[in-house]
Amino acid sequence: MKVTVKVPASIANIGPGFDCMGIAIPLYNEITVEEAVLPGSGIKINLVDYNEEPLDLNVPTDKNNIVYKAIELLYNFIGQSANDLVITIKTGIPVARGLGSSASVIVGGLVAANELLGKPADLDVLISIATEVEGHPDNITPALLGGFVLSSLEEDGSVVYRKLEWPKEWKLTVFIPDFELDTSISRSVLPEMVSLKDAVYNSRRCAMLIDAIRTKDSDLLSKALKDKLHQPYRAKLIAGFEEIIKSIKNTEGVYGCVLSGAGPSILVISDSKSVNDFREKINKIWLDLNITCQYETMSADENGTIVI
């Protein structure tokens, strides 16, 4: 027996919501978990692209793989051992680009294994296990639920989360450069402590962002998409980021430009009419720095993880 699930990419932080906000977007990984035919064959992990061609992503393909670790925790939860499994990860989400690729495969492995076991774990348990493996829930929750999700990892290990409907008229344009940025490097430049002034600044922006989404207030959104906790420090790791923000700052219909997660991808939130006015500007800035990128304008994925 085998189960395949499709899991969206996700963009965390959305400016001020550091480690507590994220939105699902329509780029996907597919994860298949199946019982091995031969008993005693152990764990086998396959990495392929969407053409079924093998991939070398420089990630473990044994029991050290994060997908297996998540599945093992689920089996432990029900008092079983995760033996003799074949896990296939079909990758459509670029890795190390700030698009929640690790969260996607963790969620996919868990949901597929849970289906295979007869759904012994509810949604809260799946989120808790996935967050334990990933470290924070900002990508995990939108990957599972779809849409825009607020989340908080509590001291007891539980996760509090709420989903808000993302306004369909607010388009998401993601620019994915041709270089990787490991999350550990992006986190290493962040200060251990921030000033009270900066913390209050971000608290105000988070409140604005939530209400802007709830009321579909694009003017408030423009004020909300600012940050002092992570973007100023990570900007130096991403060539052209500050220039990109300045170049489209006054473009009509553009509500804001933020890092996608830890970067290096960039997210622009806008109306549908202004897309052509900024896409070429951003592309040219990066081309002048010898950086090529893919870019795509999309709506939020509201479905989250689905079983195929």
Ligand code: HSE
The other form holds:
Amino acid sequence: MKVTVKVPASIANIGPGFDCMGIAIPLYNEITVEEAVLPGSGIKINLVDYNEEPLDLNVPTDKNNIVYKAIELLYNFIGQSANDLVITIKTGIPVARGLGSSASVIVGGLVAANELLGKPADLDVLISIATEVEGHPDNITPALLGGFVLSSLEEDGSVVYRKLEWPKEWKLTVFIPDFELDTSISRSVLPEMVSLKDAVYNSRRCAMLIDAIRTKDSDLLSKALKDKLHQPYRAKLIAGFEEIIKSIKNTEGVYGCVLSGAGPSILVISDSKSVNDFREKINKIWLDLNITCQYETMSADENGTIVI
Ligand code: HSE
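Would you generate the structure of this protein in the form predicted together with the named molecule, following the form predicted alone above?
Time for the whole complex; same chain goes first.
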């Protein structure tokens, strides 16, 4: 028996919501989990692109693979050891670009294995296991649930989460550069401690962001999409980021420009009319720095993970 699931990419942080907010977007990985035909054959992990061609990504394909680790925790949760499994990851989400590709495969592996096992784990358990493997819940929860999700990793390992409806008229334009940035590197430049002033700056903006979404208030959104906890430190890793923010700051219909997750991709939130006004501008700033990028304007994915 085998199960395949389709899991969206996600954009974490959205400016002020470092490690606690994220939104699902319509780029997808497909993860298939099947029990191996021959017992004792161990674990096999296949990485393929969307045309089913083998991919040579620099990720472990043994028991150190994060998908396998997550599935093993699920088996442990039900008091069993993981069976011999074949895991196939069909990759439609660019890796190491701040688009939640690791969360997507962790969630995909868990949901597929949970189906195979007859659904012993509920959503809360799946989220908690996935977060244990990923380290933070802000990509995990939108990958699973779709839409915009707030999440808080609690001291006991559980995750409190709430999904809010993302206003359809707020378009998400994602600029994905041709270079990779490992989340571990992007986290290594963050300070251990921040000032009370900066912490309060972000608390205020998280509060504004939630209310802006609930009331579809784009003026409030513009004020909310600022951050002092991670972007200022990460800017030095992403050439052109500060210039891009400045260049579109006063464009009518643009509500804000933030790092997508840990970067290097960049997210612009805007109305649909202004999209043409900033797409070429950003493309050019990066081209002048010898960086090519793909860009796409989309709405949020509201479905999250689906079994196909
Ligand atoms: N919240 C995480 C970060 C997202 O900014 O490091 C990346 O996985």
